[in-house]
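In C-alpha cells, the next block holds one chain alone, the form predicted on its own.
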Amino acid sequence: MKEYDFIVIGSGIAGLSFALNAAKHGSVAVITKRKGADSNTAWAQGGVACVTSDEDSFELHVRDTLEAGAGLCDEQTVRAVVTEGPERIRELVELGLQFDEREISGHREPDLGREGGHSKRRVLHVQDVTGSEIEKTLLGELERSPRVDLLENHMAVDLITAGKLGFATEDRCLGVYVLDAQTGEVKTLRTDRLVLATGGCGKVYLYTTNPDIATGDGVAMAWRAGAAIANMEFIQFHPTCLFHPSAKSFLISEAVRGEGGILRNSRGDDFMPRYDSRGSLAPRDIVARAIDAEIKRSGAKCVFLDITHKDPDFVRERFPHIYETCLKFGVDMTRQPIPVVPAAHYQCGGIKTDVNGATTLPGLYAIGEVASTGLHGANRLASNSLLEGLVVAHRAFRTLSRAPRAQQPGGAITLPEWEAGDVQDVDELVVIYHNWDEIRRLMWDYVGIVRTDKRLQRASARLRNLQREIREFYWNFRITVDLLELRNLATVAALIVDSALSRKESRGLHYTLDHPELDDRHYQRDTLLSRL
C-alpha cells in the first residue's frame, strides 16, 4: 500500500489544476489511464467563457448561463463560477498560457469569440486549439513538481470505502485500487482526499466528439461506492461534427458559427431562423434538435455549415486546425460549406456535488465534467466547462486542504491488497468488443437527441441483460483496461436511461415525443439516483 496526501484521478484541466495547488501542501498522485495529455480538455477547440470586456458583465454571463440551463441551474454555483473566473484565468496566464489578442486603438486586448447562447463576445481562445494549449501548459508545470507522481497507463478500478471494509464508522472514501495496464498488477493507494476528475462519457454513444478515453469511469466508480448521481439524462449533443466516412468524429467548433457561419440544409436554405430567433447562434440543445429534424424531414445524411462569405485569410488564421483537417478530407471551408451532423459531446449531469466539489460520500470530491455542480442545469452554455474546471478545482483544493484527516480507532488505516481470486486470462476479446459496440449503438438509436418511452424501455431491458453478462465476465476473468471500460460504459448507460425514464417532460437536452411540454410543477428539480 502506498499513501498520498491527495490522489487525483484524471489529467484534464480540473485534475491538473487541483494537483498543482495540492502539490504545494503535500504529496500527490495523478492517475491517468493513458498518457498525461490524453484528456477531453486537450480536444476542446472553442475556448474559455469569461467576463473580461467592459462591454460585458457578470450579470449578463449569469443570465445567459441560467437561460441555457432551462431552469435547473444552481444560481449560487453559477455566480461563484462566473465571478471567480477572471482570477483563475489570470493564474493560468501567469503559468505562461497566451490567449489570442488583437490590437485596438494602439492597445492589445483579448480577441474574444462568441458562441451560441452568449449575449456578448466573452470566449478567450488560442486560435482553435485552446484546450490543447491549456493541457500543455498545466502538464508542463506539473512535470516540474517533485511532489507529484504522474502515474500514466494506470486505470482506477474501484474506490475503497469504510463501508466496503466493514468499519463500524461513518462511511467514507479511504483510497482506490488501480490497475497498472503495462504489468497487470493492481495497486492499493491510500488517501483521505480523493478527487475524481475523469471527464465525461461520450463513448457510450456510437457517434461522439470525445476521445476514446471518455468512458464514464468516474461516474461508474462513484455509483458503485454509493455516491449520489444527478441529472444523467442531460447529454449534450454538439450540433456540428464533421460528416465524412473517413473522419473520426472531428468537432467543428461553435466558434465558427460565432464568427458568422450559417447552417444550411441540403437545399441551401438558412433553416435555423424557423426554429429560434437567434438563428445559428441558438443554444446547442435547440440547434442539435433542429438539425436532427431537418435531416429526418429531408432524408439527407447531413446539413452544412457555411462560412464561405467570410474573408478566406481570416478563416485560415482564426481556424487553422479546423481548416487543415477539413482540407485533409477534401473540404476547403473557405470555398465550400462543411458537411456536419450532431454527435454526443458533453455530460451535463454526473456525480452530485456542491460548489466546492464535495460529493455525498465523505472524503470523495469530483470536479470537471464528471461532476454535477449545478452550473450547467439541463443544458451547458458553450465554453463554460473549462471555466468550471478551473474554479471548482481551486475551491475543492481550498476546502480539502483545511479538512482534518480521517482517523480510525487504533491509529493508521491499512487497506487490504487486491484479491484477484481464481480467475483466468480473457480468452475471447470478441465478447468485449461486441458488447461495447452493442451498448454504443443502442444508446444512439434509443437514447439520442429525440427520445420516446418505448425506446428508453427497450434500451433499459437490453442494458440489464448486458450488465449481467459483463458482471459474470468481470468476476471470472483477469481484469484489463478494455474490460473495465466496458463495465463502466454499461453502468453509465443504465444510469442515463434510468434518469431519462424518470423525467416525464421535455427540458433542455432531454426531449421526448411522449412528454413534449415543460413541467415546472413536477420536474423543476434534479434527477437523483443512489444505490444506498
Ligand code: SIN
The other form holds:
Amino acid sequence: MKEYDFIVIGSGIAGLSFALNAAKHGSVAVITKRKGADSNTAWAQGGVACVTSDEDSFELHVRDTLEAGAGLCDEQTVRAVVTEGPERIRELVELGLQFDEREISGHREPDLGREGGHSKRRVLHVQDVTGSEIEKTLLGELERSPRVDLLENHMAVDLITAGKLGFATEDRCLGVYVLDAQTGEVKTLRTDRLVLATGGCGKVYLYTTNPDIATGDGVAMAWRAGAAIANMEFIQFHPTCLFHPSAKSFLISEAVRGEGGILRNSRGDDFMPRYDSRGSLAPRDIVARAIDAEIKRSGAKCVFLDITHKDPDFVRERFPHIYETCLKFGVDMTRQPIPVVPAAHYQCGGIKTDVNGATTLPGLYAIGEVASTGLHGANRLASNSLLEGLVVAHRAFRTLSRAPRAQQPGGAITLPEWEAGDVQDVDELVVIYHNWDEIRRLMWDYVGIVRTDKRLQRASARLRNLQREIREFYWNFRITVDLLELRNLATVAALIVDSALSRKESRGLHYTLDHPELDDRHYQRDTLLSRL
Ligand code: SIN
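What about the form predicted together with the named molecule, after the form predicted on its own?
And the full complex, kicking off with our chain again.
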C-alpha cells in the first residue's frame, strides 16, 4: 500500500492544474488511463471563454452563462468562475502558454474568438489547437515536479470508503484501487484527499467528438461510492462533427461559425434562420435540434458547414488543424462546404459538488467535466469548461490545503489489498465488445437529441439486462481496462436514462416530445441521484 497527500485521477486541465498546486504542499499521485496527454482537454479546439476586453464585462459573461443554462445554473458558481477566470489565465500565461494576439492601433491584444450564446467576442485561443497547447504546458510543468508520481497506463477500479470497509464512523473516501494496465496488478493507494478529474462520458454514445478515454469513469466510481450525482440528463450534442465514414470523432469547432460559417442543408439552403433569429450561431441545443430535424425531414445523412465565402488565407491561418484534417478526408474547406452531423460532446451534469469541488462524500473532490458545480445548468455555454477546470481546481486545492487532515478511523489503519479471488481471464472478448457497441447504439437511438418516454423506458430495460451481464463478468473474470470501461459506461448510461426519465419537461439540452414545455413550477431544480 502506498500513501499520498493528494491523489488526482485524470490528467486534463483540471487534474493537472490541481496537481501542480498540490505538489507545492505534499506528495501527489496523478493516475491516468493512457498517456498523460490523453484527455478531453487535449482535443479542445475552441478555447477558453474569459473576460479580457474593455468591451466586455463580468456581468455580460455571467448573463450569457445563466441564459444558456436555462434556469438551472448556480449563480454563485457562475460568478466565481467568471470573475476568478482572468487571474487563472494569467497563471497559465506565466507558465508559458501564448494565446493568439492581433495588432490593434499599434499594440497587441488577445485575438478573441466568438461562439454561440456569447454576446461578445471573448474566447482566448491558440489557433484551433488551444486544448493541446494547454495540455503540453501543464504536463511539461508537472514532469519537472519531483513530488508528483505520474502513473500512466493506470486505471482506477474503485474508490475505497469507510462505508465499504464497514467502519462505524462517518463515511469518507480513504483511497483507491488502481489497475496497472501493463502488469495486471491492482495497487492499493491511500489518501484522505482524493480528487476525481476524469472528464466526461461521450463514449456512451455511438457518435461523439470525445476521445476513447471518455467513458464516464469518475461518475461511475463516485456513484458506487455513494456520492450524489446531478443532472446527468443534460448531455450536450455538438452540432458540427465531421461526417465521413473513416473520420472518427473529429470536431469542427464552433469558432468556424463564429467566423461566419453558415449551416446549409442538402439543397444548399441556409436553414438556421427558420429555427432561430441568431441563425447558425444560435446556442448549441437549438442548432443540434435543428440539424436533427433537417436530417430527419430530408432523409439526408448530414448537413454542411460553409465557410467558402471567407478569404482562404484567413481560413487556413485561423483553423490550420481543421483545414489539414478535412483535407486528409478529401474536403478543402476553403472551396467546399464541410459535411457535418451532431455528436455527443459534453456532460453538463456529473458528481454533485459545491463551488470548491467538494462532493457529498467527505474526502472526495471532483473538478472539471466530471463535476456538476452548477456552472452549466441545463446547457453549457461554449468554451466555459476549460475556465471552470482552472478556477475550480484552484479553489479545490485552496480548500483542501487549509482543511485539517482527516483522522483515519482507528488511527493509521491499513487498507485491505485488492482480492482477485478465484478468477480466470475473460474467455470471450467478443461479449465485451458486443455489449459496448450495444450500449452506444441504444443510447444514440433512444436517448439522443430528441427523446420520448417510450424510448427512454426501452433503453432503461435493455440497460438493466446489460448491467446484470456485465456484473457477472466483473465478478468472474480477471479485470482489464476494457471490462472496467464497459462497466462504467453501463453505469453512466443508466444514470443518464434514469435522470432523463425523471424530468417530465423540456429544458436546455433535455428535449422530449412527450413533455415539450418548460415546467418551472415542478422542475426548476437539479435532478439528484444517489445509491445510498
Ligand atoms: C468548439 O470548439 O466548438 C468546442 C468548444 C467547446 O465545446 O467549448
